[in-house]
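For reference, the chain that follows is the form predicted alone, supplied as C-alpha cells.
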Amino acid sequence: MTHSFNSLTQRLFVELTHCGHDITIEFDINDAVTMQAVELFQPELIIAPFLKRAIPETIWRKHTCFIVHPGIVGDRGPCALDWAIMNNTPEWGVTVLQANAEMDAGDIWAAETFPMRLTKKGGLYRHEVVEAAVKAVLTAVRRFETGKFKPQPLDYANPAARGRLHALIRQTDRSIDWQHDSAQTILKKINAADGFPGVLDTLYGEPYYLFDACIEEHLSGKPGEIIAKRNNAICRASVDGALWIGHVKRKNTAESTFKLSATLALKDHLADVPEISFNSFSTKPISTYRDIWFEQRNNVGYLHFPFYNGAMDTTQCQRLRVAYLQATQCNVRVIVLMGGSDFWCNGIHLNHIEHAQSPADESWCNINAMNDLVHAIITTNRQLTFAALQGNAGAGGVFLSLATDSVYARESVVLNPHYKSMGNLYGSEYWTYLLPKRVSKDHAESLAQNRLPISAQAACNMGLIDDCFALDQTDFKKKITQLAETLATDPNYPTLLQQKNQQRATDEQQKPLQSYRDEELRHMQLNFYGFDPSYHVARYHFAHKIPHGWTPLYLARHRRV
C-alpha cells in the first residue's frame, strides 16, 4: 500500500518479488478504495512504503501492517529526513514498526542505521534510506513468516530509542535569510527540502520554491543577488559566496505550477545576467555548478551527466552529445558514460515539454535530439564504450545505455525498460534495434509490455546488462576504473574493436539504422500529434503531480479477474 510507486516502493517490490513472495500494489486513494483491495487479495502481510496518510483502524486492527518510517528507532512525525539532514544528525535510519492508534508508535519488527552524508535529500533517499528500508523489511518479513518473534514496544527508557517525536517542519523553519546566511546554511536548507517541498523564497519580486543548490567556490557579490547564470542554473550571492540554484517551481495559488529549470524559469529576467561558461574538459578540480564533465585517466574517458532527475531537455540532449563527439577525438581507448549518482538517465525532460508553447512540437525536437545522442554513440568507431549505472534508469535512459558496447550496474539500481506507462508511448532512441540484439524475443515483449521494473540482477540474467555489483557507489566507481583499464591495456583490444565496427557494418547493411529511427517515430508522431491524447494527458498529470485516481492493472493484482 502506497501513495505511489516511488523509488523504495519500486525498490521492494523488485526484492520481494525475487524472494518469491507474492505481491500486489495498491495506490492509497481512500479508505473504500483501500478496503476493497485489502478484501480482494486478502493479504497475510500489507507493507506500507510511502504514505501520506494513517493507514484506516478497520484495517490495522485485522492484517499485520508494517510502516517503513524514515527515522530511527523513536522518530515520530513527518519530515524525518528533513529534519536530520536540518539538525546536522550525524546517523539516521530506517525503522520498520506496526501500524496502531498512534502515528509511529507501534510496535518495532526491524530497524537499520545508517552515518548521514551531505547531499540533496532525494540522493539520501534513493540511496542510504532505501538500502536501509530494503535491509529492514526483508528482515522483519522473515520475522513474521516464523510467527514466533515478538516485535519490540516503543520505549523511550531504552537508549536504543534515540529519536523523538517531532512537529511538521515549516516554511518558517526553513527560510533563508540572504543577508546573514553563510552558504553553507543556505545549502543545507535545500538539501532538506530537496525533491518536496522547495524552500519558498522571493526571486525578482515574485515567490518561488528553490531546489537542485550547489556550492560557487569562486564567484560572489552582493547577497541575495543573481550574479550569474549558466546552462539551466541561476549563481546568487551570500554573505561569504555564492550558490548554484538549478531548478524552481512558481508559488501560484491560483493554478497549478511545476519544477523548471531556473534559468528557463526566471528567463524574462536573465537578460542582463552574465553567462559564465565552464569548460566541460577542464582537469582542474573546483565547486560550482556543472551537469556534463569529462575526465581522462590511463586511456580511459569518464562522460559524467547528473542531470536532475535524470531528465534530457532538447538542448541537453544536445550539449552532451557535443561533449561525446568531442571525448570521441580524445587519446582514449574506452569511453565509460557515467551519468550521475542519482539517476543514470530517465530519457526525456517531460517538465519542460508541458511548460513548452507547443508541448507536441517540443516533445519531436526532444525525442530527436536524444536520438542523435544514441546514433552518435551506436556509430563510435574509435572506442569501445561502457554505460555505469550508478543509480536507477528508467524508459529512453534504459535504452541510451544500451547503445554502449557493455552496460554495467550496481546491483541495487532498478530499471524500467519501458515507456507505455508514459500514455502508451511507443519510444524511440533506436530501442527496436538495441533491445533485440540483447535479449530473446520472449524478454523483449515482456519488457515492452508489462510495465514493471526490474532488478539489475534480473536484467543481468536475461542479458540486457552486462553484469551487476554489490557495491557501494564509491567501490563501483573503483570495479568501472578497473575493467575500464583492463580492456584500455588489452592486448586484443585492436581484434575487440574490429570486430565491433564489422558488427555495426553488418547491421547497417541487414538494415540501416534510419529505418529503424523512421519506424520509431511514425509510432511516435501518432503519440505527439494523433487523435489519441493519452500521452499528453499522462505528461500533464506527471509534471503536475496529479493524484492517482486509480491503481494500473498491471500493479493491482488483485483487480484483473
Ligand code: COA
Given for the second form:
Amino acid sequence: MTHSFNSLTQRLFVELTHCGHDITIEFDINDAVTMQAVELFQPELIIAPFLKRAIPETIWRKHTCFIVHPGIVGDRGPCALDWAIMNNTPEWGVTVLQANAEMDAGDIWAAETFPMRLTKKGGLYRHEVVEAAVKAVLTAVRRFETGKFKPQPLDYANPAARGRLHALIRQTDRSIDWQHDSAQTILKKINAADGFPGVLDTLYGEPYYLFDACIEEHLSGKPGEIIAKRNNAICRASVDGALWIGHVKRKNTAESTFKLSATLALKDHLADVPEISFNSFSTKPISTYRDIWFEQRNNVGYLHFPFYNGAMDTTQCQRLRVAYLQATQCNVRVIVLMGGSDFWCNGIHLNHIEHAQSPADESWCNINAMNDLVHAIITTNRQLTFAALQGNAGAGGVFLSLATDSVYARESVVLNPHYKSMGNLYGSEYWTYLLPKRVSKDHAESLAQNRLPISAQAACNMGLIDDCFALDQTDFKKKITQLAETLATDPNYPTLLQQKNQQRATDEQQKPLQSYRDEELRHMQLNFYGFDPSYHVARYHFAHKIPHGWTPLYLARHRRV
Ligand code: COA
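What I would like now is the form predicted in complex with the named molecule, since the data block earlier showed the form predicted alone; can you produce it?
Full assembly next; the chain just shown is listed first.
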C-alpha cells in the first residue's frame, strides 16, 4: 500500500517478488478503496513503503501492517530526512514498525542505520534509504514468517531509541537569508528540501521554490544577486561566494505549476545575465555546476551526464551528442557512458515538453534529438562502448543504454524498459532494433505489456544487460574502471572492434537504421499529433503530479478479475 509506485516501492516490489512472495500494489486513495483492496486480496501482510496518511484502523486492527519509516528508532513525525539533513545528523536510518493508533509509534520489527552523506535529500533517499529499507523490510518479513518473533515496543528509556518526535518542517524553518547565510548553509537548506517541496524564495520579485543547488568555487557578487547563467542553471551570490540553482518551481496559488530548469522558468529576466560556459573536457577539478563532463584515464573515456531526475530535454540531448562525438575523437579505446549517480537516464524531458507552447512539436524535437544521440552511439566505429548504470533508468533511458556495446548496472538498480504507461507511448530510440538483439520475442513482449520494473539481476538473466555487480557506488565504479581498462588493453581488442563494425554493416544491409527510426516515428507522430490524446493527458498528469484516482491494473493484480 503506497502513495505512489516510487523508487523505494519499486525496489521492494522486485526484491520481494524475487524472494517468491506474491505481491500486489494498491495506491492509497481513500479508506473505502483501501478496504476494498484488502477485502479482494486478503493479504497475509501489508507493507507501506511510502504513505502520506495513516492506515485506517479497520485495517491495522485485522492485518499486520509494516510502516517503512525513513528515520532511526524512536524518530517520529513527518519530514524525517529533511530534519536529519538540517540538523547535521551524522548517522540516520530506516525503521520498520507495525501500524497502530499512534503515528510512527508502533512496535519495531527491524531497523537499519547508515552514515549521512553531503547530498540532496532525493539522493539519500534513492541510495542510503532504499538500501537500508530493503534490508530492514526483508528482515522484518522473515521474522514475520517465523510466526514467533515478538516486535519490540518503542521505549525511550532504551538508549538504542535515539530518535524523538519532531514537528512538521515549515518553509520558515527552511528560509534563506541571502544577506547572512553562507553558501554551505544555503546548500544544506536546499538539499534538505530536494526534490520536494523545495525552499520557498523570491526571484525577480516572484515566489519560487528552489531545487538542485551546488556550490560555485570562483564566482562571487552582491549577496542575493543573480550573477551568471549556464545551460539550465543560474548562479546566485551569497555572502561568501555563490551557488548554482538548477531547477525552480513557481509558487502560484491560482494554478498548478511544476518544476522547470531555472533558465527556462526565468528566461524573460536573464537577457543581461552573463553566460559563463564550462568546458566539459577540462581536466581541472573544480566545484561548479556541470551537467556533462568527460574524464580520460588509461585509454578509457568516461562521459558523465547527471541530468536532474534523469530527464533529457532537446538541448541536453544535443549537447550530450556533441560531447559524445568529441569523446570519440579523443585518444581512447573504450567510452563509458556514466549517466548520473541517482539516475542513468529517464528519457525525454516531460516537464519541459509540458511547458512548451506546442507540447506536440517539443515532443517531436526532443525524441529526434534523443534519436540523433542514440544513432551516434550505435554507429561509433572507432571505440567499444559501455553503459555504466550507477542509478535507475526508465523508458527511453533504458533503450539509450542498449545503444552501447556492453551494458552494466549496479546491483540495486531498477529498470523500467517500457513506454506504455506514459499514455500508450510507442517509444523510439531505435528500440525496435536494439531490444530484439538482446532479448527473446517473449521477453520483449512481456516487458512492454507488463509495464513493471525489473531488477538489474532479472535484466541480466534475460540478456537485456550484460552484467550487474556491487551494491555500493564506489565499488561499482571501481569494477567498471577495471573492466574498461582490461578491455582497452586486451590483445583481442582490434578483433572485437572489427567484429562490432562488421556486425553493424551486416545489420545495416539487412535493414537500415533509418527504416527502424522512420517506423518508430510514424507511431510517435500519432502519439503526438493523432486523435488519441492519451499521451498528452498522461504527461499532463505526470508533470502536474495529479493524485491517482485509481491503481492501474498492471499493478493492482487483485483487481484484475
Ligand atoms: N521527464 C521529466 N521528469 C521526470 C522524468 C522525465 N522523463 N522522469 C522522471 N522525472 C522526475 C519525476 O517527475 C520526479 O520529479 P520530482 O523531483 O519533482 O519528484 C523525479 O523525476 C523522480 O521521479 P520518480 O518517479 O519519483 O522516480 P522513480 O525512480 O520513483 O520512478 C520512473 C522512475 C522512470 C518509473 C518514473 O519517473 C517515470 O515513469 N518517468 C517517466 C519516464 C518516461 O515516460 N519518459 C518519457 C518517454 S522516453
